[in-house]
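Form predicted on its own, single chain, as structure tokens, below.
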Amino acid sequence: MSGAASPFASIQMAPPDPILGLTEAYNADPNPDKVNLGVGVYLDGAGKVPVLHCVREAARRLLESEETKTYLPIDGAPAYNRQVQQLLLGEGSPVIAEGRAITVQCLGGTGALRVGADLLVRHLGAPGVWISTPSWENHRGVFEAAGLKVQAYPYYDPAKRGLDFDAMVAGLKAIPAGDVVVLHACCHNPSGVDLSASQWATVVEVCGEQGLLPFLDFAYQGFAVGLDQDALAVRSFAASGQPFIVANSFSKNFSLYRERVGGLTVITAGADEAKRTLSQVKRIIRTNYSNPASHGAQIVATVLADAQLRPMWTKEVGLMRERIAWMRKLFARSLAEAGIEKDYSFVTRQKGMFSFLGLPVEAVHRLRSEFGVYAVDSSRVCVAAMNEQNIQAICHAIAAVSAEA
């Protein structure tokens, strides 16, 4: 080795990721009864990330029929992109028929957000980006890494464990025209608090009147009420005629976490505008990862297009949704049975995988160090990681730290 100093010598150790770093600490914990409530994955009743039956069958068919390993197009598998548009916007959507929507296959929902962020920087004048208070941990990081300024609008009210809609609307009305507002289409992460149909109608109207660009993060379709019902926000914006962006993911509702299957869909004002937008999005992808991987997207496209596999998938998504709802009820009941006087019934009214416990950070740290129960510092927990075998231990641990909180 030469005597010259390494060019990497001055690099500092980065702080651990607030969620993935928590999993690393969990994996290193020797406690045999440890529970990871931090990472956002759906676990079945046995505590395993499932491989859906429809996915197994689609993978088998692909293995038998695949004849090439050549590159996919820059924007991904065409059959996949068509199915994504129909799932988001609905079959027979005028937006699709008029050619106003473009969809590109991306590396999960995070990759879709980043491709969209790069589009904002390169072609929309780097507008300000506004996220909810609170929002998914990585939203700020993704948009700031692309060079965008990120600010926040009001959303969750910790005092009432619910949405502060008046403050949200007032916040949206104060955002400068041309800025981007990031909205969770359903199953708000991390609060689990969603908008009602009438509230979405108001938000759509406000965004249109204020000249804002909505950017919808849609990672949990099917986990709130149903596949079509959960697309209410997307289809309401489509019906309004205003341009908007959607980043969607199949990590959760297909349980394809490691396959990184997502999509970016941009709804424009016209077909010519859509073609020009697609050409620039493809340039962004080309200079980043060139083109996406095939396997996961082909599985999704196969399932969504097949008369046998799609009903199978719809049923399996429904079973996951129902199990999460049941665990919410059992969690609230078990907390009460553990002697906690605080009313946790709000947990049963929330949607999706996450909920806030409302514990101080010191209590969250005690959950980890004394009981092996891992939650994010904000006290966000993944209800979908609970099951009948671990929930009593979780609730007694929460009762123990709550007594001294």
Given for the second form:
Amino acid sequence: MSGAASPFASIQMAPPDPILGLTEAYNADPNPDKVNLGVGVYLDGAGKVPVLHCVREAARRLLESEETKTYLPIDGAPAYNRQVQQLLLGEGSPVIAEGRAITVQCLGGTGALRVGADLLVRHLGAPGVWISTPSWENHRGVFEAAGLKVQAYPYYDPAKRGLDFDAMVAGLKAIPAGDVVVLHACCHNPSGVDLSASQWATVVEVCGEQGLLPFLDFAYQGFAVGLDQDALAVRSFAASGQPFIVANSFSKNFSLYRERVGGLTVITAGADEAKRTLSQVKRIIRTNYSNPASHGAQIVATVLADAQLRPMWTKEVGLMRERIAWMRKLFARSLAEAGIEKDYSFVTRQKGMFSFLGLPVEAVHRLRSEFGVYAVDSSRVCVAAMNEQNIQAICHAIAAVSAEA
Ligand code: LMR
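Could you give the coordinates for the form predicted together with (2S)-2-hydroxybutanedioic acid (LMR), as opposed to the form predicted on its own above?
Below is the entire complex, every chain and molecule, led by the chain shown above.
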């Protein structure tokens, strides 16, 4: 080693990621009864992250038919991007017919958020970004890393264990015109509390009146009510005629987490604007990771375009959704049976993978250290990781730490 000090010598240790850092700690824990309710990953009734049957079949077909490993275009596989647009906006969407939407394949929903964030910085004058209170742990980080100022609007009321819609609307009305409002299209992460159809209608109207740019995070299509029903927010904004952005993910509804498959869709005011926007989004991608990986997107495109595989997928998404709904019921019931007096029936009315226990952080840490039950510090738990074998132990652990909380 030379005499010069290392250029890395002054680097400080970063804190672990609040969600993925928990998985690292969970993996290192020797407790045989440990359970990871931290990360948002769907596990089947046997505690496995499934490879969907439609995915296996599409992968088999691709292996046989794929003739090249050359680069994908900068914006991804064209067939994939077309399918994504239709899945989000619906068959026969006027927005698609008019050429007003552009879609680029991205590295999961997070990658799509970041490409979108870079678009805001480089071409929309770096507007302020507003996220819900609370929001996904990584939202603030992604937008701030791109150089944007992030603020928050009211959403969840812990006392009500539900949405504070009046406060949300008042908050949106106070956001300056031109700023960006990040909305969870369905299965709000972390609360599981969604807007009703009439509340969405109000939010669409307020965004239009205020001149806000809605940026929808759509990571759970099919996990709330159904594939088309869950697209209500996206399609309502489309019908309103206002420009907006969607980041979508196939991590959850295709169980393709590690393949990093998502998309960024920008709905503009006209076809010419859309073309210019696409040209700049491509530059953002080219100067970042050049072009995306192929495998996961080809699987999604194959399944969505195939008359046999698409219904298979719809059914498999439905089964995941129904299992989560059943776990929500069992969770609420088992908490009561474990002796918890607090009414947890609200869990059964929420949507998607998550719910808040409403516990202080000390109790969440005890869950981890004494019982091997891993939850996010906010007391967010992933209901989709529960099953009939682990739920009693989880509920007894929660009862034990709740008693003194
Ligand atoms: C989560 O919220 O747990 C998931 O969306 C996974 C992630 O990347 O944080």
